[in-house]
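Next up: a single chain in structure tokens, the form predicted alone.
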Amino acid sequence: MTAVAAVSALVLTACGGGDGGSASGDSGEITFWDTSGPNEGPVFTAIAQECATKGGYKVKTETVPFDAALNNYRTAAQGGQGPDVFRAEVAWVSQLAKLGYIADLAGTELANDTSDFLDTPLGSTKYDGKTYGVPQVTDSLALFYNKKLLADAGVEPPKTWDEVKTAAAKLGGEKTIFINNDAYYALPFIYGEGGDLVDADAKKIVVNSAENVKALETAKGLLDAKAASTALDPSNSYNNMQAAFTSGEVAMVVNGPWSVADYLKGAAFTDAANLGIAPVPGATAGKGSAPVGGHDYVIRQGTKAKDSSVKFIACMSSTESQVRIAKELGVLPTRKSAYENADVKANAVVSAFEPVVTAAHPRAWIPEGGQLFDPLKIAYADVLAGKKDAKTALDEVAKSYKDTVVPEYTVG
């Protein structure tokens, strides 16, 4: 969910890592695609260096942006090329696992023993029963404030939707809270109302449910309030959220952990003290709800560097490698035993999430749940922007689940 860097007309030229073959059968070179951000970047880099050295092989990190990484890892694969381990989205492993893009992990060391990850994220490896991937990192979504702003106008972190109207009142009005107008940052609001995209047990399309259809419009009710602000071109939506946020422009946003560094560089939060971290508010209190994300590692089906790969990831995903990412990056470790360090504990934003997570809604792991934010990413700034209604414009996605993403499920 991070990263909008600017390299990939680079990516496709520069993939292949692993094809030099060695006597062994292990080329003991791997090509590592690493979709985070720029803030994150250079420690895995700088860890991935480390244990490269450690283990008697070569390991060339490419940095990829999230928003390419995808397609781009599936055109490399779908011709034999592309890198060895990949830094896949949570919802993209079941996809790459159906098409035979990344290598079953059955019988290495890093499908033996997975006790020690956390539940949910170890769900998204799995596919048709089989372990594709290892958690590297993961998150949820916070609601995130200004301490300065609210103890100024005498306002508590808002725990409902409604408290953030009433609170507007005191806070400037659209001042109050910036909603990014993009499809993943709309589940807080669906997930609260007990809402869903899918039913993937019973193999339902549930995205037009009268839950989704109150919860766009408790979102659209923020705006009309003038208790909120959004941006209505989509596709700044996210910078603009982060630059109101940082310059103190507005009081509250909602956001993962990988947005910490960007906003300790900002003027409003040149003292980290005055950065606040609450769960989502909900229709109710108490009932906010987030998507559980994060980031897993796959090795590329082909891969000529097998044995370096999974030597690789064992050190990347190691307690001791987790402990110092969520040291120096505050994002959330997949080990249980990382938790357990003082310094992780100490850490005030691992600390703050750790409870978002645990209570974290959990997303369909099926190949199609990649493709299922697309549509609704555009129903969503539609409604935001005043173009359609909600339940026209979730009747449309619906719709375009049944015609293009999973068309064997039924609707409602």
Given for the second form:
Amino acid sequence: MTAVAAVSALVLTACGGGDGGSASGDSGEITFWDTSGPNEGPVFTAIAQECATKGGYKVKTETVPFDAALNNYRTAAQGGQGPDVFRAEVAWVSQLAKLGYIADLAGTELANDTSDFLDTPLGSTKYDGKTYGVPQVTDSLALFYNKKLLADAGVEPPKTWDEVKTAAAKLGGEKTIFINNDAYYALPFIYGEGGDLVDADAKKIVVNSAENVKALETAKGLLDAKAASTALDPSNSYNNMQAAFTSGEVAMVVNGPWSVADYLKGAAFTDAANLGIAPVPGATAGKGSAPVGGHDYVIRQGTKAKDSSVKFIACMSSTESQVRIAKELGVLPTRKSAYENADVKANAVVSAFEPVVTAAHPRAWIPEGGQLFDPLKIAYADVLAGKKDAKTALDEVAKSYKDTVVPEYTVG
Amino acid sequence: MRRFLDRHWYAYAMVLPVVVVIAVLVLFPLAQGVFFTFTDINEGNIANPILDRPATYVSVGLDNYLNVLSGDASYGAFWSTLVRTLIWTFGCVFFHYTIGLGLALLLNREVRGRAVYRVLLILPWAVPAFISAFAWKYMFNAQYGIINQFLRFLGLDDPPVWLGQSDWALVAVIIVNVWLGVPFMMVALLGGLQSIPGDLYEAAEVDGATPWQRFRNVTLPGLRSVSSTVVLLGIIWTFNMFAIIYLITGPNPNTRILVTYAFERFFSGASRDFAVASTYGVLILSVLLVFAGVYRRALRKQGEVW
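Can you swap the form predicted alone for the form predicted together with the partner chain?
Then the entire complex follows, led off by the chain already shown.
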């Protein structure tokens, strides 16, 4: 086995071609960059090792912090280094494909039959008509609530933002809901009003539309009405939100399924049944709409272990693995067949999120998709802090998109 | 010319390696950086031999400079960022120097346990910058941080949101950087103080000089050569201090200085815009060169040979 690997490595070096992926040689050793964090990571690592043992190759799992992963991957891939398999956020895939950092999966078993995957997550793996990834997990944002606090106050989980305001009178004002001032958490407000950031088909920037202005004003309105609290320092926002909710200090937050493990460790949810999950509120009842998130497996362009990587991804994203991941972590499978499993159906988080994900709002799968957030993040934080009104802030975002993110689009 | 070479060839042979190394390590990257500022180079069109892709960037003339110098917010609002950078730099260095000098004067006396004080005061310098940054970030947390808890305890109902969307964020990072930078100034100035001969103080005392007069006319002139060096170093370091600001506040426009914006353009969410980032690099270099020239001239006027 080692001899074969050594010979094939020699052959590869001799070819010296740019397209190492299609060469028959395969080093049989995969490095997998996992961005899932300390709660989910151990389960993925365990499954990865089992896949490796079954498939006859070696896998080394390296945990990379989610915030730094895209940057590190791009830097490494540009120099021909980096992992063989990478867990990329859905918005990163088209960007990495455009830059040539991930391999086209055409001709491998991964691209042949994708009919079992849910359509929305599958959409994120395509760029320019080709398939570049395999959906690992999907997610969206939902309203998490503290059942006991709501029951004590005699409040039903709100379906509209106005109901949140009404509920605030009973739930103790600012203790009602925590609003994270990060851009991603502005999306439920924006999509709920029928707005969007860009219209990729018409090549238009629509971030400063009247709907979006109204959306941000709704968010700010909750703060002004003392029906919500927020951490006005953006760098502490997420941690404060988690702390406030897990300690029972606030009754509701908007967050994704990845946070469930965090919540269940908290004092307020020692009884897991206390954690309620509902669709995000909207402008009108039933119109709440949250963004599609999730992660895809991609293979680095120029990997020396493409065959093993393909086998590895096939194993990691098989129905069997997805069922196990869903059961152990409560994250959402991307295969339709995984949802038919009885154990998955019985998982409270998965069953609560299934309708949310089905109704989730697809994002524009353009290479610039991930870069739309930084300008919006600053604008949203400014609006919530009362430094700028929504219209001015969003006009600046639109200008910034036009100048630096999608110059070929028109501002509409 | 021939005779000149015959006589001095060995000298040239000796310096040649240094010249080559300097050219390769300093001049070539510098020239390349300047060249990039006249193109639209970014991550998508740079040549990449590993991915088998040729370069496709084109010259755009002075567009990058015009965009940046117009002060447009999409290109980092250059002028207001420059003003903020200057406030940050001189604010930090002023407190570094004054606090550092004060501590050095205290430590220059015979006090019991002097060694312990020195170790304690030098600690901030010994802690890796990112650890200090995260520790301060927790302390500045507007809701749970110890600083605001203390302010509330003192009866301040509405303490500032330190790291939010206001100029408090700049105040916060200046506080952290002062905390980090004082030990260096203190040690350097302590060394300077100890090199001032004790007889000068005795002579001044005999002549009836007050403590303030001794400080003005003996201590400060005696420290001048150390001071001029550490202040210049401090200004250049602080001007280019990236880690503290970025780790504590992230890409917050209220704490943006020239280098953090160059980094944002180069690495962060935006499109790895090498061209605009290089333009910022060239402008930062220009500002520092002008400053160093003025500073040197000012020192020379005071009779300093440097």
